[in-house]
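Okay, so here's just one chain, in structure tokens, the form predicted on its own.
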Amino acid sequence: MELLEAMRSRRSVHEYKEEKVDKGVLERIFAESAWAPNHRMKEPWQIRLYQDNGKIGYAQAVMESYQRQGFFDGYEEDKTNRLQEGIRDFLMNIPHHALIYMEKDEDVRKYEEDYAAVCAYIQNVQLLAWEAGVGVLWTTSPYLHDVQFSEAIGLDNQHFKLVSVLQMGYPKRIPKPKMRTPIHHKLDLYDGNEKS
């Protein structure tokens, strides 16, 4: 698959197939990606992957976070015992679940630098899972930064960020694309005369 069509052609997944990624696969995908660019080639992202009974762990910590934020107040006991039950049986339907974390540094610059690095590591994730046929939807959902989260999974929140949780597997449907924004709309040019 070429660069720019694998940049085109992929997609966020929300609906996957029951069907596991081969080890072998997903261990290509997290190898490979690390070619982004990182400075001072400290490569800073981490991998934490939950599958198969895993997952049944992650998700009780989720479910947990989601209370503890009051996703569920408000609602009648039957309507939340519906929802919780939904939302866990959607966690324990995806077939992998790629929790990317770094270790946090106090210099600020660096910080930001290793974040835009395991970002940059993320989108090679994304687009060598799609040339292997295999959808992710990067999420950053709101328990990532709930302290008690990360503890419920084992990881010193003073000590590292959650990034990212991609959800991975093969797709059971593939969204139509969303067109992008003319670049004139973004791009300004100077030219050293004047703006253009």
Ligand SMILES: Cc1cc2nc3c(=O)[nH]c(=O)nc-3n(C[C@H](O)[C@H](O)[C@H](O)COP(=O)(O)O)c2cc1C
Contents of the next structure:
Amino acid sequence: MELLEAMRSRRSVHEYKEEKVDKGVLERIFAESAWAPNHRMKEPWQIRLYQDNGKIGYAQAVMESYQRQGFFDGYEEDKTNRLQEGIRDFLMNIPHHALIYMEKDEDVRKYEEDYAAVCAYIQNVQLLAWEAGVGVLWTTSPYLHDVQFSEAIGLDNQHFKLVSVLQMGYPKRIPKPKMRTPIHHKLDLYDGNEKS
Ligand SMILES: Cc1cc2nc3c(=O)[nH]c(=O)nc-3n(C[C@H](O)[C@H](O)[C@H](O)COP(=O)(O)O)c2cc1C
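Can I get the form predicted together with this ligand as well, since the one above is the form predicted on its own?
Below is the whole assembly, all chains and molecules, this chain first.
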């Protein structure tokens, strides 16, 4: 697939088939994405892949975080149980959840560089996955900022920033493209001939 075609046709995928993606395909995507630019060659990305029964503990931690954040407040017990079951089923039906995280550098500048590099890595993952027919949703849900969620999954919030959870699998449905703004609204050319 050509680069421009991949960039244009890739969509954020919200619905997945049941079928898992082969370990080898996923490993290739995560390995080759490391060609992302990264300052000081820190390769700051870390990946934790939840799948199969590994999703149970993850989904439970997500649920408990939603609960702490008041997501279920004000509902009757019955309704709360149904909501929770719905969310759990939704998460369990997604074949893979790739938690992307990084070490927190105490130096703000280096922290920003590392975060930027991890985002470049994630976009590589999205494009390589797309080329392999695999859909991805880049998510940044509130639980990524919940200290107790970090604790529940065994990552010390003092040392690690949780950047994203990538939902992954073969797309059941590919959303329509959302068109982008024409570049003349964004690009200002300063070549010495601009009017003052
Ligand atoms: C940093 C970041 C966080 C995102 N978080 C979410 C999210 O939590 N939930 C979601 O449905 N989409 C999320 N997205 C996906 C965007 O909504 C999506 O890229 C946008 O709507 C454009 O659609 P496209 O990727 O199909 O072109 C996120 C994207 C980025 C870059």
